[in-house]
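Presented below, as structure tokens, is a lone chain in the form predicted alone.
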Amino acid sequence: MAWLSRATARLAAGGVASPRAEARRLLAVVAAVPSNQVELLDGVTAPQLAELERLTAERLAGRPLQHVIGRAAFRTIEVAVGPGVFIPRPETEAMVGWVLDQLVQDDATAPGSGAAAGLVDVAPVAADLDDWPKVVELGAGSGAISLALAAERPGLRLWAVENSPAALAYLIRNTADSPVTVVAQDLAQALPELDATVDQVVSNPPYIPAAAWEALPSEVRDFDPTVALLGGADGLAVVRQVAATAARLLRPGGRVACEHDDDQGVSAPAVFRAAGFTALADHLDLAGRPRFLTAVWPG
């Protein structure tokens, strides 16, 4: 297939980590089908061709993939990305994936469940919305993260919270025929009508100390907004936030999961044995490395 062979070469050429991969979404965004059918095109138009020129051309210019085709992966499912909001990254997934098992949980020993029996398998839909788990994602962004999980677990409450015009712009649209609500506020005041009741509090902040910013790769300092990235002088600044916020809105025995940089791991739980959690932990990403922190909230 010489014009993917021809992308590849050029990307590859250009220092692009993955160039097969990337040529091959890039080829499946212009002739759109799935990436893995792209092998199986008999031919692409010259149209096509022109638009993975210039897609392949945008590329080598230094701009993220994910704003290229206008789209980021995340779990099963994919968000409307660009400029202005943060690009969903691989890391957080294993967050994600922690919450799920969290709720899977809960659901295999709820009453009436049949856990003892082995019979919990998919997470059942409770017949009244009271019923139905609380979740709130604080500093939602794309919605990346309320997405995946309402997506692999269906019956749940979900608020997204975020407050910058430009990524709500993206939030909505992506929470659009979603059972997300989106919440227009800022993360340190949000949602008071939801205090000490919401099972599940999610957060991705921004968590880069100021020190940091000049040896971020280009493709993050130059395409992610600051105020999603920098998390003041520590570092922590906003983590505080989401600790102080967690414990306003959990119930008694709810959980909080929080993303921190590769070097939190003990700072970051600080934060929150600080402010009262119980039960801290930290966990590690895809990579091995310290990546997000669980706790409880005693009440």
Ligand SMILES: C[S@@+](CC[C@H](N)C(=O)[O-])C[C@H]1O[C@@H](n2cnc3c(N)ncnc32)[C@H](O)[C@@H]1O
Given for the second form:
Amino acid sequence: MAWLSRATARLAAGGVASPRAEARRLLAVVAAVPSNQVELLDGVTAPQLAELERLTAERLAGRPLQHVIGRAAFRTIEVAVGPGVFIPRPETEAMVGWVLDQLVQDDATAPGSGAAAGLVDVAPVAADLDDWPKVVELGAGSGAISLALAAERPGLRLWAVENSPAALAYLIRNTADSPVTVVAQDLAQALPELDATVDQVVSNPPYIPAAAWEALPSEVRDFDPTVALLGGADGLAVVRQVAATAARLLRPGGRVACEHDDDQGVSAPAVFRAAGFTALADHLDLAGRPRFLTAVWPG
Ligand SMILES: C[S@@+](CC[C@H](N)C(=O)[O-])C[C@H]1O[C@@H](n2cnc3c(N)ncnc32)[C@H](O)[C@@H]1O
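How about the form predicted in complex with the ligand, since we already have the form predicted alone?
Full complex below, order starting with the chain above.
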């Protein structure tokens, strides 16, 4: 496909790190086909070509691919993104996988479940809504984490907490027609009506130390919202709020999973230990770097 090669060459010449993958994505958007069918296109129309040129130029001007096309992929789902909302990152996907694994284990050991008796290997959805696990996401941004959980594990009650008006606009749009309840509150005070009843809290909070701001890549600094990035002087200010709110919300035995910077593999778990959590563990992301902690609320 000549247009794919041409767009790839332009992006490569402009220093884009994955030029073929990004060119395929851009062409897929303008031709309105799935990315894996781009090579099968016979050609593009003149208006489609003009649109491809425009999007390629925007990308070459430094806008993130996700802002250029208005979408970001996360695990099995896609969300709308743009100025004012954090672009979901692949490093967060492993934390969501951990949460899903725990829920599957819970299903397998639940009293009376077919899985517990070794009869089925697919997680059953409880018939009674009151029996569905309660999951709260703190600092939900676009809603990618909550929506991925909803897509991959039907039968959850999900609350997505966010306090940025710009992010809330995306969150509300992305969660329309989903089981996710949007909560427009500060995560420090969120959802008092759920105190001591929640099964799982999950969060990817802002965790970058203020002093690291200048060293951030311009694609991050210029396009992700500051409130989604910075976590005070040591980067852990919002992580401490997440620990306190998780301690309030979780039932005894409930679990928390919280993302952190790759040099906070000791300091972030220490925050949760100091807040009273047990069974602290730190986990690597897909690139092998310390990325998220998990812990249990003893009650
Ligand atoms: C790193 S982003 C993560 C967004 C999303 N969970 C994801 O992984 O793509 C952190 C989010 O927390 C939100 N946030 C920061 N402080 C908050 C607070 N005090 N209360 C509620 N949300 C907050 C930010 O607006 C931002 O959307």
